[in-house]
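Single chain ahead, written as structure tokens, the form predicted on its own.
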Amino acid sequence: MRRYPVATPFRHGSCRRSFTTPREGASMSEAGHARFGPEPLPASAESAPSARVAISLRSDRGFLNLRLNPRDGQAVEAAERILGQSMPQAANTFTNDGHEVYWLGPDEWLIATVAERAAALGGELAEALSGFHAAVNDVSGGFVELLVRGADARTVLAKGCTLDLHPREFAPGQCVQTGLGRAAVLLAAGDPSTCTIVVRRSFSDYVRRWLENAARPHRACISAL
């Protein structure tokens, strides 16, 4: 039974660091990524040009959980300065400008970035937010990211999701924590034909198999990025 890193609980009045120094954090993150790296996807026989949907595992992603008071303008500004992009303030939206920053709750965000950058970015955020009511945790070991793309991407996802996934209702830039099959996932709309799934690692194999089965009638192309 594999054991995965657990996010440090949010504590009021302090900025919890998962990193002693950026370099130490980087070493820990890289070691964790190597140890808990995602299982490879089996390649499909369907060629990409004929596929109506393509499923890809993004094996190069790292994740940070960020919590702070959104009404503290200085804290938000400090985080945005390190990220180099704005943080979404509207519920169930995300920003994408170098990293993907997903709104999870009124004071909580999930930052998806390049795996090799995650530890250093977490250290920089922790340093910048050390004087604020905030917490930063590297949760890279706990999540896996999948991309579902193609003309039938939303049709495939709709087979296991109770939300209306039509682009009019689930527009690009929106994200939501919902169910897919029997797993809880974070689902984000990149464009009308591309959706990102972030799922806890312990459920990732189930979600991958569910997607393979649901996409089979749509000439699915399966690969790793």
Second form
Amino acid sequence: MRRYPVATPFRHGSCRRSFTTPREGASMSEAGHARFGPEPLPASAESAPSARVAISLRSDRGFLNLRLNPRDGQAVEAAERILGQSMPQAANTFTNDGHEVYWLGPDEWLIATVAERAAALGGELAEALSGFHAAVNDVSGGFVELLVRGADARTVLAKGCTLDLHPREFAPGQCVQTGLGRAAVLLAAGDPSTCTIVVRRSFSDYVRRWLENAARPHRACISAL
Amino acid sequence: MLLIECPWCGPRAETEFSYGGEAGIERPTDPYALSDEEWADYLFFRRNPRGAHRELWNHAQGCRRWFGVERDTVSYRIEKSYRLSGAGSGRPAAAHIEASEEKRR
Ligand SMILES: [Zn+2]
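Could I see the form predicted in complex with its partner chain next, after the form predicted on its own?
Next comes the full complex, this chain leading.
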């Protein structure tokens, strides 16, 4: 009878520390999103004014996933009353009036807000929508927001994206879920020289490194916000 | 690379999608009434035609919705893509459920 080798049991401390695990010495008083976020971006030699592209991490963001039937006018109204702004009904657009509300699908939105407000806002939304066929989930722990700014911001992103990112096609107020490099991301167009990337936390380190590499020929300024 | 039109997001690169196989396969309402051969046919056998083919695609890196596509398996030409019935399709979910209930009777 043939004997098969038994897999070596996992030894604690034998693997390299990844960017998504809590940093050593992080105090419990730090907010969860800060403790579990990627490590601060290494400061680059390039100073902000001369940089053609600036990449920064927004570690102060909280995220809510909202699902409801867009044809249920009362549910939309109830959600919009709590948000204090309209929800985008057109595909691949977002509204920005206090929070960012991104269209994710015909019955799904992502709300980006100040991290400290996310839990309370989620509670208020859930209460207002309790009588409707709707779902509110706090997904703050699952996403990271990166900001790519500067004259070459879109040129850098275009290196890893199949979409036409020219401001004529990807105008302010539009957002797309697409691939950047090998990761799935949400791209949002602020003004012609600003793009927001919302990416799953587990992919954030990859995307950050991909951006650093893609931005290198553009006198990149990399900083943490 | 195929350029596939998502019914919600518009034309996108094939790499954003995942393939879901032949469309329009209905689950038998009473599996126990079927012979093993008929059940295996439902589970495993697909038409695999040369020419026009109705298939399912999922916009995996985009809006994550399933939709239908009519594609020619020889020329790879996509004739049309369309929303499936049900929630989020532009057709009320309740009507969809009623329609399938109707069919069952
Ligand atoms: Zn789509």
